[in-house]
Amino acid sequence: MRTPRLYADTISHASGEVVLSERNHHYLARVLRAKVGQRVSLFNGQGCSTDAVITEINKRQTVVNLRDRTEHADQRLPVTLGMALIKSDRFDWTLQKATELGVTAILPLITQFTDSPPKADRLQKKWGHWQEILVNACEQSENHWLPQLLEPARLTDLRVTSQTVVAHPATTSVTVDPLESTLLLIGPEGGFSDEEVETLLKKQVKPMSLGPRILRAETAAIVGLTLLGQQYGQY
């Protein structure tokens, strides 16, 4: 049986005993009906992880011991997703396979396409939700840092780094600086518009080729990490 591994922010200082969250306790105990004596694996999100035994599991808390601590170097892709907000379940999948890849950082982008961007309150919802894919695909593709989720931005109002690229069709390919990070803009289905492309290319943003089709907005993300992460030497 694998044993199930778990994100627990508690434990970068922690020892001997400790009480498992709410979610976490709901997962080994009405999910995977966990039995005490059973081996599970806990990481922080910021490249500690620890081996665990459950030494008490019952329907208010579950209690594990931990044993072995493990720190691990920082080996996510040196990228910043800067993706423009498409629809919810898109925008989901995408960070999910994002984080899956490696990602350093997720900046949500609101456009002038952008469609009925969130207010406050709805906002603060998603973000709860968001953090929590960004937690469950690290859980699933065992990597050990955590992407940062970055506050929602117009694309007006950003500043944009040294190395920024944006995604763009009928351009080449962009040779970037592995010894430098990179923030990738993504725009939303139909592109970003002429209006904003232009203000890019004047702060000396680099188009970027994703190659001779017109891809989804998610697809299009997908791909540009990966073309990153291949001349950063990671894929």
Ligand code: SAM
Second form
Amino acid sequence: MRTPRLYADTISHASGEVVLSERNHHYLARVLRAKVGQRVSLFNGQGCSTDAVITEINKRQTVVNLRDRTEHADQRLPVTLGMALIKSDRFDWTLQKATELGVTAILPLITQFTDSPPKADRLQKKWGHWQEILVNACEQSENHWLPQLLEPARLTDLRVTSQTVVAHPATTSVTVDPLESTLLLIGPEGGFSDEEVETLLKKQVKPMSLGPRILRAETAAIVGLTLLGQQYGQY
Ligand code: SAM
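Condition change, the form predicted alone to the form predicted together with the ligand:
First the chain shown before, then all remaining chains and molecules of the complex.
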């Protein structure tokens, strides 16, 4: 059986026996029906992972004994994905794939053509749901670094970084400086408005083509990250 890999942000300074979180206890006890002696791998989402062995597992809690700790090299893709809020299932898919591709941070964007941006009271719920997607994707893809989920921002309020790239059809390919990180902007299904594009270009944002066809926003995000990944020498 494959060793279960679980996110545990508290392992950084822990040693010896630790009680796992309710989420991890539920997964091991109820989903996997794990037993004492089972090995697990825990990671903190900040590049540290620890082998552990279950020493107690019952209805209430799972206790593990922490063993070897490993500090992993930082292999994050130095890109923040500024992703327009699109339909929930497609946005969720994008979060999962961007995590598999090792993105450093994700910035949900509200643009002129964003359909019904989430209201403040729903945002808290969404936040937890998005965070869980990132954690699951890290667990599955053996990514040791949990992407930072930034507060949703309006494109109009966005402070562009020294290297910001906007994916926009019918433009040109772009070369980035691999020594600097990139903020990659992907528009919603209706695209960025002409006014938004004009404002971004005035701020020295570089336009980027993703090929001769019009891609769905979520496909565009993955293609954009992959092309940048190549420039950062990740593939
Ligand atoms: N009709 C819209 C337009 O022309 O912008 C199409 C929007 S597309 C479905 C959603 C987003 O994906 C775009 O705003 C852009 O960021 C990105 N995109 C899709 N295809 C692209 C391409 N070929 N080159 C660059 N960006 C692309």
